[in-house]
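Just one chain is shown here, as structure tokens, and it is the form predicted alone.
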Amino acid sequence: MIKRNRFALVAGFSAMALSLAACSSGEESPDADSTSGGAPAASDECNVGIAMPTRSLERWINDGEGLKARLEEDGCTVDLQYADNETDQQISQLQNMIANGSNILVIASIDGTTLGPVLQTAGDADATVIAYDRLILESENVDYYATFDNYSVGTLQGEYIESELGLADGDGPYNFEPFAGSPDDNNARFFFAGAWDVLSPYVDSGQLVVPSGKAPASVDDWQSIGILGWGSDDAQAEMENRLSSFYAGGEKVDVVLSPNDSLAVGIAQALRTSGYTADDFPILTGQDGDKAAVTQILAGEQSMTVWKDTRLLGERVEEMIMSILAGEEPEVNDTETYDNGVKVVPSYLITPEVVTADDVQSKLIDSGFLQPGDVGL
């Protein structure tokens, strides 16, 4: 694969965009829900549709708006849409993007198994499809995938629990409650698999005890403890049910595996309602570096988050798009792992990292990912 000088490429493309601007129609998109603001098309050569799943999670707002801003600086026409976690709505938005001439589609899918027909339409229109952070399944019309190393996300969570509890040294038993992500999100399996491969031997040995019985028999059974739509309220309700049903005799939860921050926020609320304080909060994992979760970390109510700097993901997708427009193959670093059931999708994986209370300032604040006021600093 060809590794490109991003800034030289962007500069060259911007010059091309200026020369093409005179040929642009300058008409506003007929899609009234577009967030592109009706700006005139900067280039017919770069017309990007960005389909994000929802505005209900902080990270998707940041991802969509950040990528849109980058591409518009490059002279691209951008149609950014959010689908309220409704699959039919996302399909309709994609159909409109294709009809309006989007020659590149960046899609963070809601349900990765339902997009086959609309992606066939995209393929017939010679549009390039980049799956964004969530692999699109069962379609040959997925050209590239940009994401974080999702198995490593779970591994980092599992290894954190292993280290903090001294499991490798034989310590235990500890009361343990595992959660998994949305059953319709392919990434959720990777998150759970990474963690479970570390932790399941300790469940088998009895060092981690699951009073609720919600311990999957294997990684393949992860959906049995999944929280549909990654909902904080649903995670809270599930944790409240476990606490009232299996910890009513005064037993304490020692550790909770939460695959992301949205679930961790709901789980923490259930724990607070049940009388847990920062002094006896269980180990609680997370992912994404969301403001609410980082606030919990600083308050001693969440132990860690796996930080995926989504700005890096936006930069990578931008670079992919610039390479495609230049007629070159985008850089990838994985051509084996992500089989969508029809093909192995060429992928670029970014490495995540653990953030604890000790790291919030140096990693999240100093990098500009969060502002001090976002988390009460």
Second form
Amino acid sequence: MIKRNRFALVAGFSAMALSLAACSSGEESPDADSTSGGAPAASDECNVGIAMPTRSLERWINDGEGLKARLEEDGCTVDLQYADNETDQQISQLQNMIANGSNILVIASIDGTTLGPVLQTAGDADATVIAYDRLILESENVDYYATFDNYSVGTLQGEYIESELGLADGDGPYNFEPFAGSPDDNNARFFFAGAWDVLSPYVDSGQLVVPSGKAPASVDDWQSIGILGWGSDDAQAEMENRLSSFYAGGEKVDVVLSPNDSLAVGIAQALRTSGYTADDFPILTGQDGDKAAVTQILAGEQSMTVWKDTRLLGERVEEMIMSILAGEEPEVNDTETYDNGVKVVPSYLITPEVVTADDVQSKLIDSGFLQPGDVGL
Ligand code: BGC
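Let's compare: the form predicted alone is above, so bring in the form predicted together with beta-D-glucopyranose (BGC).
Below: every chain and molecule of the assembly, starting with the one above.
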């Protein structure tokens, strides 16, 4: 027996549904291309362009390759491209995908504000656009958004710090150094806001003291402490600067808010270089469950990561694509939060979770997200 793949099944069912509908109304089968607005048209083609920001960060490699493999199993043609964190490169990759007939575009943008013109071309070509992980801003031509609950990533980091330091019980003062993500990444604002809403009352009360002065005056000023491009090296250089300028007299850093693992890896390196060991390492947060960061967690040099199981995101986007191709509206669970400046983009948010040294095995290894050898186990 020939094993039919999932897309062939979806396409078969939707073709059947369409011809039944046409029979019952006595009309010709509708032309997929003639549908504009409203529910997406069923299509017998699954030609997906996946635009990822960079290969330099582990998570995007997993995201891109995982999604490509899923969609190919479903019978789709997939063009997966990485853009070296260069906006122009991402735009020209998208232009090529559209020119080559991609009818679905899955985009993890580099700079959420720069894709308007190329997405207009996508809209004109009737391609469906799914913003992947990061919202695309200032464009009408964004159909869906699949991501993790970005605000709650920050809340989990803030609450972890609050609870570890006993801040709600009035403990302190502690020396605190906050960092934020890339100023051009819409997610970074949500991460920072989630954490800052928990932590800023303790900065105001003096329980958290920021010797470097690098505490934004308000959440809206988060970009002033952002690390452009999310680079580990830049985070390391910034932490080295703060340590040499503000801790030269032997003061100790007690806690660092790092929005993700790539920054936490650079920050930890700066701390190590300046003499911190696992015994006196500050509390240090992260996000993603990257191998290098989890290795640091097991070594006692990072306290936690907020794990986003990117396989779930891939599965969600695959579901969305199958619904779109079947002419159905994809399932979403948030139609309020993600306003891109032009419209509120219907979104599906997945719940992230905290991982500490105690649950690396049960959450990351047992689920197959990481292999023991990836983290020195
Ligand atoms: C993602 C994070 C990632 C960061 C750097 C953000 O948009 O949501 O998971 O750590 O980009 O790549």
